[in-house]
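Heads up, the chain below is alone and in the form predicted on its own; it's given as structure tokens.
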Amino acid sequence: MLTFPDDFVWGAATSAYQIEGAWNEDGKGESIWDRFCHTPGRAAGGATGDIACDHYHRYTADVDMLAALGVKAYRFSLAWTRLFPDGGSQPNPAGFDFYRRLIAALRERGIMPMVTLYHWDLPQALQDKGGWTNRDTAYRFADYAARAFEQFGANVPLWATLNEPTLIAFAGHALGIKAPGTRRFWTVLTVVHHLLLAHGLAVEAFREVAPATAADLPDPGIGIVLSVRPTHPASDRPADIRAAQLMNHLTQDLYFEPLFRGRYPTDALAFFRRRLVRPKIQPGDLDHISRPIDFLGINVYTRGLVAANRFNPAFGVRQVAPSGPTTAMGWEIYPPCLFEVLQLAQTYTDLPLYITENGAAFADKTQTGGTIADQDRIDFLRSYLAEAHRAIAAGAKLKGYFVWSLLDNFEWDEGYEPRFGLIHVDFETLERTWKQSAHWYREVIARNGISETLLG
């Protein structure tokens, strides 16, 4: 038996575009996730987030599930443009109900909430005027999480300002396949440096508002969640070493290194400058970026190998692609990377860290009564679990894990062909049904820990 501290927290996650729904309901803007998906030839199949897991008029029995999971937190995401449609200063009473009512019926069951002010759903109106490559949407930002940090922070204790500015930069505004679509890699680092800002500046909100949580709830803290894939040289031979060190350069330092140690890493720099791409940092900016946080959250889904290749004009490397299981995704599983990234947090801070997200998609298969069996998922689970009890043991500040995800929900541009949840949707009567992970995990929870006898 693998046993956990007696205060791990236990969660799982989720995002709002990816299970609200009711994306033109109440008030609510358009946010650039719903302008790509609308956009077609985007998502796969023609997908969108119009319906989702429809979680905005089913998330008192969603609430249930997780009561019934056994699992101590929640992680979610506000949607932005259900509080303020187009991103200014007017508030849409609606949406702040909405979020009420959620946060009112997790506490109720005992459930601590953990948001997430940011999981890529900008506001439409605010990508018309340059979205992240636009300084001024930094300061909305802070002032959209000031105005958070006021209405719901008597009932949440922990704070992400965003999600994943890795993919938001590199996914979303150099290769396109994410929103807003845009193919411009000249623009990334740009992007890069308004997120952080943005984090920073919400950062000194939060302190500012100094909100007070309940007194059964612990202190409020506020970080930032990090995508983390650590990259492999695909041999020993020394160009793809170097271009696996180009990667973690890439999408670990260029974040680490600002936030920790309020500096640019110099050779992320260095790559961006030899083709004419140059940050705009002002005076000031990087001390608003390293503000010192609470936590640090970090999701973890598998490893990057690669070799060298002077055939890419944008980064010189090609992806290879793995030799040995995969999740449906064709991610490599490969469990040593939770403690990999775990040690490499640790290289920067000595900050309380939670695995914010880690999880796999699989072909699930529905058996005779309805049974949904997905011992893929459960062996991916426990393997990467087993990682993270290493770790603690190594001395890693590791306080929680989350995974990814309650239920089966709408996989941005890939739609909903890839399932990642412990309860299954169907998309067409969006009932929702357990799968064997689901019961497994709940497990894991009232025991604290695993074990040989919950690998099934």
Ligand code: FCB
Contents of the next structure:
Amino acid sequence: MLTFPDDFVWGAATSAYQIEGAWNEDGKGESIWDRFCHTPGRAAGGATGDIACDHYHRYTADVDMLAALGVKAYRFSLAWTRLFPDGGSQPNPAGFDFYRRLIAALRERGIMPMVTLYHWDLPQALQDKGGWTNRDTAYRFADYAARAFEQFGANVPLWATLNEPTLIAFAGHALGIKAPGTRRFWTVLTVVHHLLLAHGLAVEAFREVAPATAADLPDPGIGIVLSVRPTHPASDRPADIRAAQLMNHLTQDLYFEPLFRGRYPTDALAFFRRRLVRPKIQPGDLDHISRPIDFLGINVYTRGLVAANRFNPAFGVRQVAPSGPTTAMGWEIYPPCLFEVLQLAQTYTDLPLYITENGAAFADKTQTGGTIADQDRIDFLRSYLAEAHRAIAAGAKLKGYFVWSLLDNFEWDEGYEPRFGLIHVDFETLERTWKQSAHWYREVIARNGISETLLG
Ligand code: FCB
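Next up, the form predicted together with beta-D-fucopyranose. The previous block was the form predicted on its own.
Next comes the full complex, and the chain you just saw is listed first.
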């Protein structure tokens, strides 16, 4: 039996654009994801989040499912454009009302809300003014965050500022595969810096508002969610090792160092400087960015494998296809990466850690009788959770684990094809059906660990 600590927080995660739908209802403004998906040729198959899982209208039933799973916490994000449609100071009361009802529904069922303030859906009106390349966006974010702390703080003990700044910067602004979909490599470092500044300013706003949580909830805390995909070299050739180091500088150190050490890593800066890219840092920015936080969230799915490639103009790096099994995303199933990222985090901080996302997409098979057999997802979760258990035994302060995702949902530029849910969603009828992995996870939570029978 792999038993977890008594107070271990078992959870499930989603994000607003991926599940809510109701993209233009009740006063919601347009976000960059609305714009991106409404532009032909962007998301696979012309998919959009216009309806998604229709969670906006079905949230009560979805919260009932969370309760039936027995989760202790639910991580979801606020759509900034529901609260402030144009990213300015004019609030939309119906948006506040929606999240108030959602949070109340969670609380009535004893589920602790963990709120992400920014899961990629910037107000389009702010994008029109430059988005994250514009320093002012960081201040707009802090204002919005302050209002959210005031309005929802009593019932939300865990706040995350940003989800995965590295994806926003590189996939959104250099590769152009995620919103806003620009391919301007020279803006990446400015985007990173403004995102981190936004985070820091929001942390300061949090301390200033100092929301007090209800008596039955833990004290409130704020953190950030980083995605960590440790990159390994495909061989022990020095050039391959350097290629892997570079990827780790750009995807890990570039965030960990400013957040926890108050400086940008010299190797990453040198890489950009050689390409004539310089961040626009103002005096005092790194003090904001490195303000103490209360926890660190880490999203982990896989590792990267790279080799040097001097013909690649951007990074001089080539991704190497994994030789082992992969998920439907083509991501290598590599459980030790979960242990590795927790070790890495501990080299920077001794804060409480949460795995804020972990899970897998598979082509689920529906059997006669309607059972959805997803043994591969069960195997995946079990093997990654075993690594979480190993990390705790080795001293990691891992306080909780959130499966990505509660529901099959809109997987960004990949559309509805990849299914990450514990719960299957029929995107024609929007009907929800429990997969076997959902039943399995409920048992894990009920036993607070993985017993012999659940070890499979
Ligand atoms: C993460 C995102 C999340 C989801 C998973 C599969 O990068 O944070 O929204 O798309 O990947």
